[in-house]
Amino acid sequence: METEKEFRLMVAPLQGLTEAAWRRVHFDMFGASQGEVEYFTPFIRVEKGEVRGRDLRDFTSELNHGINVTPQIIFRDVAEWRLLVETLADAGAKRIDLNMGCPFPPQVRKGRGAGIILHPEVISEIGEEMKTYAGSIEFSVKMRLGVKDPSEALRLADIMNEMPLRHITIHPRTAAQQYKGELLLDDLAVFTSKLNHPVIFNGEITSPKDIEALSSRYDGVMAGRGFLRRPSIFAEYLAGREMNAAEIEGLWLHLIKGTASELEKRLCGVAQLRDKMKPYWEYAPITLDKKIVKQGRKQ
């Protein structure tokens, strides 16, 4: 008898947004109603030869207690990868996600994020390094289809199949597209047909219906910008009921208020808190009164 496959729900890492305070408040709001959701930290990087302290603290924060959190790392070579993994292992990490998808040009130009896709020899060596952590750390990858050409990822299929991975999350665009333009679904289909790992779909997930449509084709979804705008999306999907605009707006405002309260305990002064909270208002529900959004950006 064939068993039903596990369909995984994941919250994408977004720099400066899906950090410990936001995760804590979101988890406390939705908890079991959103199932076994896995949150990912914004990427942890090497800076001046050391793992950046504030990145690491986001993973080790007491605010993560009881939450299913996986740290994500960004790297340009085996040396950076090894330093990051060893540091996170010492910090208690049992899972680590590899960022091979960040489209931010300064990172890509330095061979990090999506830029690493152009260096198959580095990816292959890292795959061998992963095997030395068998039984202690599980790895996964989040990636794009390439830097400029979607065929760039296709060239990595054999290498990635040799890597011990929990799953591969794919955003079906190139880095050059950033977050705009069509999803390259035909290229995605070709690439995933070559993979033997579970595939998680990431990109333009804005409603429970989107998740439902993807559930028969992939092993899970990872929602990012759509999740920030509609933080109830996984709970709605699992409940089989879409909330109305007023419900979504109310939950979003509650989450933002809670995040601000949590950050207020840790930041120095009103100006710092305002700067930290301002980006969240870029992801306000599109139905939210524009006067409320305008006021929120100024607070």
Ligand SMILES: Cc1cc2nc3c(=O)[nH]c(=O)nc-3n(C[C@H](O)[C@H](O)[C@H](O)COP(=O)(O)O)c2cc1C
Second form
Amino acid sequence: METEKEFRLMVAPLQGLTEAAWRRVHFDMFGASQGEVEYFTPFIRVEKGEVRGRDLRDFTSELNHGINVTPQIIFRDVAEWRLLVETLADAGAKRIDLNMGCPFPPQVRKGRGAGIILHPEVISEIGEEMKTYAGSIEFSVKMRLGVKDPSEALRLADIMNEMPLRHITIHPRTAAQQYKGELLLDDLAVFTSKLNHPVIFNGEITSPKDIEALSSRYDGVMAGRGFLRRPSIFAEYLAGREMNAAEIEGLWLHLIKGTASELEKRLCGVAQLRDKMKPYWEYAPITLDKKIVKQGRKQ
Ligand SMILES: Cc1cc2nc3c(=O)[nH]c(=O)nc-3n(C[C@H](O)[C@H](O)[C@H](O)COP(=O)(O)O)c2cc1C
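Please give the corresponding structure for the form predicted together with the ligand, as opposed to the form predicted alone shown earlier.
First the chain shown before, then all remaining chains and molecules of the complex.
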């Protein structure tokens, strides 16, 4: 009997935003109504030859208890990759996501994030290493279509098809585009036609209708900035009912207040808390009263 393929819902990693405190409060608010959602940590990196402790703690934090969280890593070569994977395996990770999409020029220049797209030989070597973790760790990839040219990823299709991957998440832009500009959907279609892994679409998802439209073309979606602005988006999609602006604003404010009180327990003083909370206000619902947003930023 053929079973219907599940459509996967994922929360994007965003440094300084979709982190443990926010994730805990979000999950406590929506966990029961949003099905099997998978959250990803912002990338965990190697610094001065060691895995950065602060990054790692976002995965090992007790705040993640009971939440489906996959750690993400960023690396430039097999040595960094192995150090990160071994450290995460020791910390209990059963799944790891590989960042091949970060567009930040200093990372890209060093061959990390999207920069690794230009190094198929490194990806191929990592693909072979991955096979030694069969049965203990599952891997996935999050990537862009290229650094400057969206055809750059095409050279990786055969290599990636040989890699044991749960899925490939694709943000259909080049690194040069950063987070703005046209989504390169034609280039995405060419690339995905060559892939044999499940494909997760990531980019500019802002409403349950967007998810609906993507559901017949992809194996899942990953939402980032749109998810921050509308934290109920997956719950709304699954319930088949769109909330009104006032409902969304109320939930957003509740989530932000909850995140702040969770962080307050861990940070030292008002200034630190204000700095940590500021980025969330950049992703307030667009309908939220500007006076509330202005006040929130200053708190
Ligand atoms: C502030 C910020 C931080 C981000 N941090 C990460 C990260 O750590 N790892 C990653 O793979 N992508 C990161 N991204 C990219 C997002 O995960 C996502 O791919 C991008 O925002 C496009 O999706 P969206 O249009 O749904 O936001 C970040 C994006 C922003 C704006």
